[in-house]
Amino acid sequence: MSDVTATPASSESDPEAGAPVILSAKGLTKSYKVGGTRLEVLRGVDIEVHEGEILAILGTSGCGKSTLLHVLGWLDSPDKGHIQFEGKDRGSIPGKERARLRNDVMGFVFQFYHLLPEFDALENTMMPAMIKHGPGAWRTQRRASRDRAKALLALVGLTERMEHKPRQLSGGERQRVAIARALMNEPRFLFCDEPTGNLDGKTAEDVRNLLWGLNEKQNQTMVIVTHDARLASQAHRVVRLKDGHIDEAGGAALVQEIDLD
């Protein structure tokens, strides 16, 4: 299975060694109006994430951590700000050729998974990559595709579950396929929030490893949201959200810090 992850590796996977900056974000706002009051989510967040990174955001529940997660990774807008991946303004790319360039460049692993519930484990492993090809080359890119997904979910140890439709699987099953999925496209860039949330210990260091592996092989990118002291200590970086900013500093004491929240 290890095939799936077998690119050479990336002599910039050293943050410290002035890898470019691929993800800089300047100034984002975020609020939603809830009834006759406007909530401010991020008030003036300003990130950069260097290529072969992995930084980890914290935060206490409601901060707004996820609501970031969207807005970096092109899911959602932010009301002010800027933000670009690989000096490429998101503002000034259309919408259609934005959403093409998230799907090929892009990973996101959601906290609450967003599978398709008409789909199978398979099928829903699959759906980046048939969103890729498009209804014309899907015919000639389907087998391959099939088999990189079969590989990726025995990868996060589903093959026995392969057939099942989410509400046939337990919450850290839905979590594995979801992380499968973000995989698919083999995406420079991958997002996740909070991927070993819904995971028992010896699962959680499985998908840890399968993070930090694909990292040092192929010098993916990540940016984790996450509550587990374990896997943040092992990012390169450390940030908090906190008041709708981002503080830089004190990562190994931030981590301390996440039995608190």
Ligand SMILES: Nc1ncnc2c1ncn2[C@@H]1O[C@H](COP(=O)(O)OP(=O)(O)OP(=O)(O)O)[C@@H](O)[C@H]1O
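Moving on from the form predicted in complex with the named molecule, please list the structure of the form predicted alone.
Here you get just the chain by itself.
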């Protein structure tokens, strides 16, 4: 593993208190048609993300955490509501520009990795840069992108595994490749969907240390959705998603309860 490790953040010592809000959402709603009924998942979510913070969104399985993460990360659209990134309203940005911004300033880490099986760790890590530069500019950017991908894989402790394909890697190694890939374009945000949910206890702790270390050393802003109360309690701030709404008081009470254990 790399030297990017850190002690857990806590809500009592939030280094980003007073930091500017760089992502905000108001009145988000989202529903899906299931059979003959409509399932309301988000029912008016209001949330803010501050620069440099680790924000944990806690909730039970099936409560809509992933839906909220996808909407905040512009992977999906809300039925109603507004999302602003650095003062720009999502709805006012054309689709092509929105896709470019999403690839350039947002990185995503998923529970099941979503690595491309036919490519090795280095090639998977380089994918966001390939998308960013396109086929025309890729020839001139390939070497620099390859060097950055190698540096990122070294950062997450995978120097010896760069040429291995996903099937040749353990679950923890796959997740570390996914983190390296998410960092490829130097994103402003990391959106993490249950990043430790598919890992054993020791591997999950290694991944947590890696993520928290990135925040400490690089001021990486993160939004992490999880059903793991102990993981959430180590964030700078934790909120609870319940009945389609954000409950900030519930999150604070949870942290206090766990700290007393």
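Numbering follows the first chain given and starts at 1. From a predicted model like this one, the values you see are computed outputs, not experimental measurements.
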*Any idea which of 213, 44, 127, 189 is the hinge when one rigid bit rotates relative to the other between the two forms?*
189
